[in-house]
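One chain comes next, on its own, written out as structure tokens in the form predicted alone.
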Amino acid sequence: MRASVRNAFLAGAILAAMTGKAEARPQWLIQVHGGAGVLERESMTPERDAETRAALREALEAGGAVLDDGGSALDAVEAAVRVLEDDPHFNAGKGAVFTADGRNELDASIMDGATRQAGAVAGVTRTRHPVTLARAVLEKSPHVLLMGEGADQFSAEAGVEQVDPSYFRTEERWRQLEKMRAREAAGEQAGVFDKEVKYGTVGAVAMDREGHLAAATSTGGLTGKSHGRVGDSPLIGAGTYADDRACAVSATGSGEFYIREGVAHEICARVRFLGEDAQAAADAVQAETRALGGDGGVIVIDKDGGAAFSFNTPGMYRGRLVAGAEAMVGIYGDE
């Protein structure tokens, strides 16, 4: 298994340096991805290494402002998530990338570990933000996952922020895309999960000062992925799960793979029901997912305040911030 990261970033005496494990729960803690993949330095050039850490930094600081304000996990997901959907940079929002026919097609899921309620919403064309959407629909609709057209209508109606969809284009994930249409005309299968996608989806897990606990993803999708398809980003248990008795997960990486695992609800369970930390229960899953054949990482906040990354990729855009620390974030895997 690839880099687990396992005392990636210290904030102090908070975080013990070999486990990961919280010495005593922090008064708050967040953290982002920003995807998995094949993220290596030589593949990376320092403009862009400095914009990614610089996005994630953002992304940390506002949902950290929600959280030192007295603010609500859910919340800081929540404005953690927003800020990465705006960021070309990203596989969501505004940098989401192409499916075969060249459309921008939107997913997302939050949930809250107080209430275990959540939100999804997939396929979604016109929302600029929507991780935002999938909060309407924890909070405004009886249902859990909303998807198409009927997503779309319920976005306008509950008065989230619309956009046409040329919004969301940017050449470099059109130029992804002419490239995966030009080796598939050549004869070359470029496969659902080409290693060199690196996987952009987006996410936050928090714990707010009550010790309440909250996830969140958004991503748009895989480059050149069949119409109608849906990944593990917004399917509760999949991608996205967050229970105060466990912990909070957020993935990124091969889809199909993560929803067979049931990735995140798996991490939980680990968490509740064998009494394993944050890192030791998403190192575990993690090495089944790749068993199964799946790429990708994990962040992960258990009850204690014991905070994880888990990837076996190369590298994974990621960023933690603790209450009373300096934000700290990362992209390779020997960071």
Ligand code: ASP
Given for the second form:
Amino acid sequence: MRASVRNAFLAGAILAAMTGKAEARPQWLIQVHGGAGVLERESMTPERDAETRAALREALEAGGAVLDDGGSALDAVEAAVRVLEDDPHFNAGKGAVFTADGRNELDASIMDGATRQAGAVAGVTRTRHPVTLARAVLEKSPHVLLMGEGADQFSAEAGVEQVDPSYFRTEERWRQLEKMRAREAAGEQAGVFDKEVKYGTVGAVAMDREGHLAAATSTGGLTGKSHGRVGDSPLIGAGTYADDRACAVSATGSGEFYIREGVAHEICARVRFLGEDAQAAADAVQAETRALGGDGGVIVIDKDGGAAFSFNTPGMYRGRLVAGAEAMVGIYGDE
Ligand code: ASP
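Instead of the form predicted alone shown above, give the structure for the form predicted together with this ligand, please.
Starting with the chain above, the whole complex follows.
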């Protein structure tokens, strides 16, 4: 490639990284999120700020390495989400929040935009990487969504890594549940949608060198949720969607509202039928979800390589890595 052409491409990629606009479609790109919530500088210690940024970078690098090697967007989103599932700072895999009766019940999903094949699991209790179990559902079962005991059983049979349920427990998440129980006992309306309880769901969207899209999401759900409650994250069309004709979306937030709005599919429908780009479609659907009462955010990559973050909470853990540019990560609304 001539230097001037290469420079022009790099400039396009860097501009795309900064603005999210696809000036020239980058060779590949990936975005991750680690949940949206009341994330403000005053409430964050410098250590936590640095650790979560490092984890987001690590996830971007894991997915980016797959894409740089010519791997698929599907492999990239799985690789990125696995990193965040292992990190106790996030509400997915280790570090998942507790149900009202003190259990960890995990939800995850993954979708391939090239084939529109999808896999998802809800309420699983023994799988270290629920996103990999969702991938196994996509590849090894005729179904899209498995739940509860049947999903746990499928996980063991499919050879996905098993752990004792105690593996997911962290003291911080247990304290959050105890605090919620204490507030409820004192007659306060704490509620599962309490914005003070940081969410922390994780997700990734990617476009590979072939232009194929994929999305994945993984979560412990909401602190104090009812045993058996299923959120938007494992629901294809609500928390996760990918379609090469439109875009790839992973959502985080008060799941019941994201389900009612059909957020991920709605964003892709706007891109496909109205011709909106990732940012316009994400902002429009976020506004509609907000009008229902939902708080949270989405990460989106459209078919032209346009990339968007959109959230209506004070902050969202997020990151973007575009081929040929530096990774960017952010937490607060003003970054
Ligand atoms: N959307 C997730 C759920 O409702 C929670 C989150 O994203 O923080 O289960």
